[in-house]
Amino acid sequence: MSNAPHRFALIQRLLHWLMAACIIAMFFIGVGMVSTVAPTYLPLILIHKTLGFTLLVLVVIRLALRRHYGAPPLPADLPPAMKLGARLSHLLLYGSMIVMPLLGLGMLWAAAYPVVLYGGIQIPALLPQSDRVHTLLWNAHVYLGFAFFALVLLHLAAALFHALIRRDGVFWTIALFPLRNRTTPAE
């Protein structure tokens, strides 16, 4: 008999949901914030630095989360490969959402702007200032951004894979509501 559980318990999930609901803001923001020199510009930029660095503390607390309850099996019929691709996208995506915070971060210390937070909060730098560095910096988050965007992307797409094509018990496990017609995996 396995301690695992059938379900991500239910602070996961919602933690899970919103942090893809800011996940999809700040492609927008980033996007919006890169395209413009509208006075909103400055609006964007203290919006996009704030709920990165709040979606990098809520990837921390997510992790510890699911060290503490751990995840609910993957169907035992999903094909090896699949399996693989279920962890190593998993693991892109954690990796990817403690990435891009971190790469921003140290792009503004490198380009010797002070990093100011919603409320006034300040985050010293940590990085003395480099154009070489922040330039670095700079590619990388726009580059990374664009293929976590398309790993979010995938993501989508194996989740209604889950959902709607298989209908394994898969999608269940994170949604916050029951769905209807659902095979729940064997217990």
Given for the second form:
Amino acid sequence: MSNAPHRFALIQRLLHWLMAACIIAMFFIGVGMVSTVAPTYLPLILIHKTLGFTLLVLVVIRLALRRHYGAPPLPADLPPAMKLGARLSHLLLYGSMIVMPLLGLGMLWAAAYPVVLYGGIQIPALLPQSDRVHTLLWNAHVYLGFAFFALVLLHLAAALFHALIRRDGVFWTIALFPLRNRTTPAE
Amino acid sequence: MNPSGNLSRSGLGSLVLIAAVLGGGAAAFAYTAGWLSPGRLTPERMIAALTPPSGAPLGHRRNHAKGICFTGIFEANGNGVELSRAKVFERGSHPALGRFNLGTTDPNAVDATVRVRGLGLQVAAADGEEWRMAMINPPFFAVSTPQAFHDLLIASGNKDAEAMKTFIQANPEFAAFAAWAKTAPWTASYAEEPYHGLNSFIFTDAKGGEHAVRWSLLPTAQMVPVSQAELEKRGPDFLEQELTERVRTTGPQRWTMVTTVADPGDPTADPSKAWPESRRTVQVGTLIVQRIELEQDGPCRDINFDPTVLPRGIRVSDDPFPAARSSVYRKSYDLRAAEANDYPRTGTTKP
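Could the form predicted in complex with the partner chain be given as well, to go with the form predicted on its own?
Then the entire complex follows, led off by the chain already shown.
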């Protein structure tokens, strides 16, 4: 592991926090827009579609950056169960980031809605209208959305656990700013 | 890992902080989703108010549930270009698809029992943009706000006669609609009806000028008033049969699309308030209905006539209805798509 970086590259860290803010906004916009008939429904749905598509582009860039720069190793003294949890949760986080926008796009296509983003950008439909496909993708988008939100909360809890309780330097690898009283990664 | 008592106290503080962040996040999420606000007017509540005591019309639209499909063209005459840069107004023929319907939650309603008739329409422009709309035959809407529409549904479904009285006291604009419902002549044909958009939209022209407008489709067919009793005698599904027969024997049916331009100060946020007759109107084209198809296997079945699907050059105004309709229509579409087995297609064209 001698060639593994000690922390994520600045561009990776910037992208992580930018996407984190956008993804959290997406959860709230998503559940907020489907539970209102107020005029804000329209700007919310426009932002949700535009941001969702943007996040799909960003996650592709993010995976390419991860492939290029790699990721710092977990602390050697981290219990195996936590290591497994960390790997699995990151796999699920990346998977959700890729799948959620695709499900969103697919459910709109399968309902014969034109997909028009902010600025009038049209995304051509790649699926024909289908009641069955729409229902499947719509349910997947909703329930995976809830699971994704729970996963992000878990991720946040783990990050705070590393930063505040274990103080093992894991949080420092992704932090934008230095933490007070931080310790360097155990190696 | 940290044996000192001080650190374990800070460790406890950290745990409390983590729990607070998670709990706060989950609570904020639940609040945003409306789970903590039973009073919020959600699309689910609007649809619950639309649902008759006999149950929801599974597989069908939750309102305007009875209808028949058509295809045809929208022939733009080019006059609309001065008001909006939308491509659908450029002189030429644009493919149109739509649905004549009855304002009822019962897909098997007897035609003569339904006062409001409607037209859903989708016009496609060459650049791939779509313009969808859903219009009705009264010249103004029954109420001023989506909340009032919800309250109307609740009051009219209430067996207590006082409920309607209380509603009308709170929403006096309903009186004009009630008068229309009582006195406006009935016709025995979808082809003889006007269809009014009622909601106000903003047209943007090529120079960036903005115009608040409403639009109507006015029939070219001669209107022949009939009594409700006479219509009832003709059968429960007379309107669909008559339209199919009319198009078959006399050819395509036409409506002139007229846009009315608001003067400054005209009420754009309230579709229950008609604008004065003297307002400038522009005829922008003709809807030509060429072919009628039953809804069950027809092309309109799959379309949600969401009035906020608009091409560039048309956008919503401060009228709160298009957003509310979009939200509720979406929910209605999600429900009926999931219930498609309750309204099976007979053709083999779709899986």
